[in-house]
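Take a look at this single chain in structure tokens; it is the form predicted on its own.
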Amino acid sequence: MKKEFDVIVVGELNVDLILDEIESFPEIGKEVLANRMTLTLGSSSAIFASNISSLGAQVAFIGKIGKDKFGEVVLESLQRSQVDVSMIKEDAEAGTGATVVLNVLEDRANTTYPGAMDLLTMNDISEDDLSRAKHLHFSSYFLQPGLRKDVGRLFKTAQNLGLTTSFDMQWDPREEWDLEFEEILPYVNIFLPNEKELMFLSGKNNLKEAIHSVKKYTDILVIKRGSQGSMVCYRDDILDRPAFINKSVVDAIGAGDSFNAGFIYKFIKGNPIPECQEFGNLTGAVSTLSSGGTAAFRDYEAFREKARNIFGFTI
């Protein structure tokens, strides 16, 4: 049966307030001041819809906001990238979650508000709707507790109504890294941690030992590290693989998620895993290019351009 979108995409929606040019990071009782301010989408989940739709893949999104301005800007930046919203949710009783970020260099610190995110469960996703897309991708499991408790049985049911399966769990605001990946990880196709994130999950000393205590339960296990590139484990191979380098960095957001978008969306398309990986590698360098996570990613052709000039990547 033809299916009707490539990627669905069940997750939190919010908005970034993002501060720039920062001298420091504020102290308690103290003011800095920033130079520069955007408004614009934020969120794992919706950073990754939108992108990997501004690189062709037919998108709908699956989630929940306010019936607020903020949604209104959730709303208008997904239509924007021609993802299909009309599986999003709106609930007058909650304001749509917003994270201010704070950029100092190439840190940052954030401070989110969860909002309606905190509401979405699985009585909001129905079998039909999941059954529309040949892929489902799901992100940030501990900012989700509606959904925690469900989120293998999400999984489970994509894939027995026959789609593949991504998930990318995010940090853990309380850094408790109470998630059952042993329960879990079974039904996902491509698990998509950064190394950092895998350490704390498994609970172990060395990158070696993570991998070993993880890659067992799901397909593939890609590790994103940042300006170290990216490590792909499937099948017996690991597959370790340098990144494209950006010597002049806007900010990082959205970089892992853009990271995503680059790999699924060749994933999809059936390329083989390692040109999934080149992609993805590329695709998180380029969003550094630009403040926010899909600025980047908003006119295709620049989007090319950058990738052949900067990086020497023709698409």
Ligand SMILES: Nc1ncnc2c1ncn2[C@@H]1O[C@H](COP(=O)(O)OP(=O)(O)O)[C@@H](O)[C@H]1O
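Residue numbers count along the first chain shown, from 1. Source: prediction; values computed, not measured. The term rigid core refers to the most C-alpha atoms you can superpose between the two forms while keeping them within 1.5 Å. Compared with the form predicted in complex with the ligand:
With a cut-off of 2 Å and the rigid core superposed, Gly270 has a Cα displacement that falls short of the cut-off between the two forms. With the core held fixed, Asp299 shows a CA shift below 2 Å between the two forms. Taking 2 Å as the criterion, Pro26 counts as shifted between the two forms: its C-alpha moves by at least this amount when the rigid core is aligned.
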Contents of the next structure:
Amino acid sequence: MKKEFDVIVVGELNVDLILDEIESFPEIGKEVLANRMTLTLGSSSAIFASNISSLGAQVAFIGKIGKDKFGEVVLESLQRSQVDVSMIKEDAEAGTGATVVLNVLEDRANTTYPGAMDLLTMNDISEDDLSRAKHLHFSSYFLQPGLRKDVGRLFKTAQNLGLTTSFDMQWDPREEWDLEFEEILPYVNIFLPNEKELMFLSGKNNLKEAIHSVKKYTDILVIKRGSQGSMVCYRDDILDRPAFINKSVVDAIGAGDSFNAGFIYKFIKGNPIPECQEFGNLTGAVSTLSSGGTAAFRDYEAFREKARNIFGFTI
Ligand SMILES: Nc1ncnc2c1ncn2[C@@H]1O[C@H](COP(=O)(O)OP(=O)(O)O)[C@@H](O)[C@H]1O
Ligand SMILES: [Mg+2]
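Switching forms now, from the form predicted on its own to the form predicted in complex with the ligand, please provide the structure.
Let's see the whole complex now, leading with the same chain.
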């Protein structure tokens, strides 16, 4: 059967209200000024969906928002990137999730209101919907309490329906790292944590041991390492590739999700794993050139030009 979508993304949805150029962190009872503000699509899953769609994949999204203005911002932004939003549910009981990002010099502090993100459950995800796609990507495990106990089942169902799968668990805001990866990863083809997350998940204190304890459960373990690039553990190899370094980093919001978009885009098109990794490093680096997570990819020609002019990479 011909599949309608290359990728179906299941995940959290929220807007990011980014306040930039703040001179110092606000103190209790006081007020500080920000010189710049951006209201944009946030959430790891949505940034991934938007960017892999901008790269050329056919993408659909399953998630939950409130019936409010921020929900409209989420839908409009995804639609602007040609993401199919017909499977996104609206819940009148909760507001759309929102993250307020305070950027102070090189640091940032985030506060997230999860709202409707808390309410997405397996009941919102039908086998019929999953089977419309070739690949399932799920992100932000710790932000979705309604799905947590069923994530293994979600991946297993997808694989039984013939989809390949990828998983980026993301940071645990509670820092408890309560995730039974031995139960989930056997149904995941590509697991994409960053280095710090992998260390906390495995409970090990060196990278080699962390890789050893997790790698055996998944086909491809991809470790994102910020300005150090990425490592891919695949079969018996470890491919270590440096980042595309540049001097014009604006922010690192969405770098990991953009890396995922590049890697998975090449993967679903059947490219060899080292090419997926190199393209992931490229899309991660390009993302750092613009504010927020999606702006660097909205215009495909501009993306190609940056790849060529700044990083010497011809697409
Ligand atoms: N400052 C940077 N310069 C160049 N590439 C970067 C930079 N930060 C991130 N990247 C690229 O983006 C990828 C993902 O970023 P990272 O910060 O590790 O992920 P996450 O956002 O999940 O923590 C990295 O593996 C790297 O390839
Ligand atoms: Mg990440």
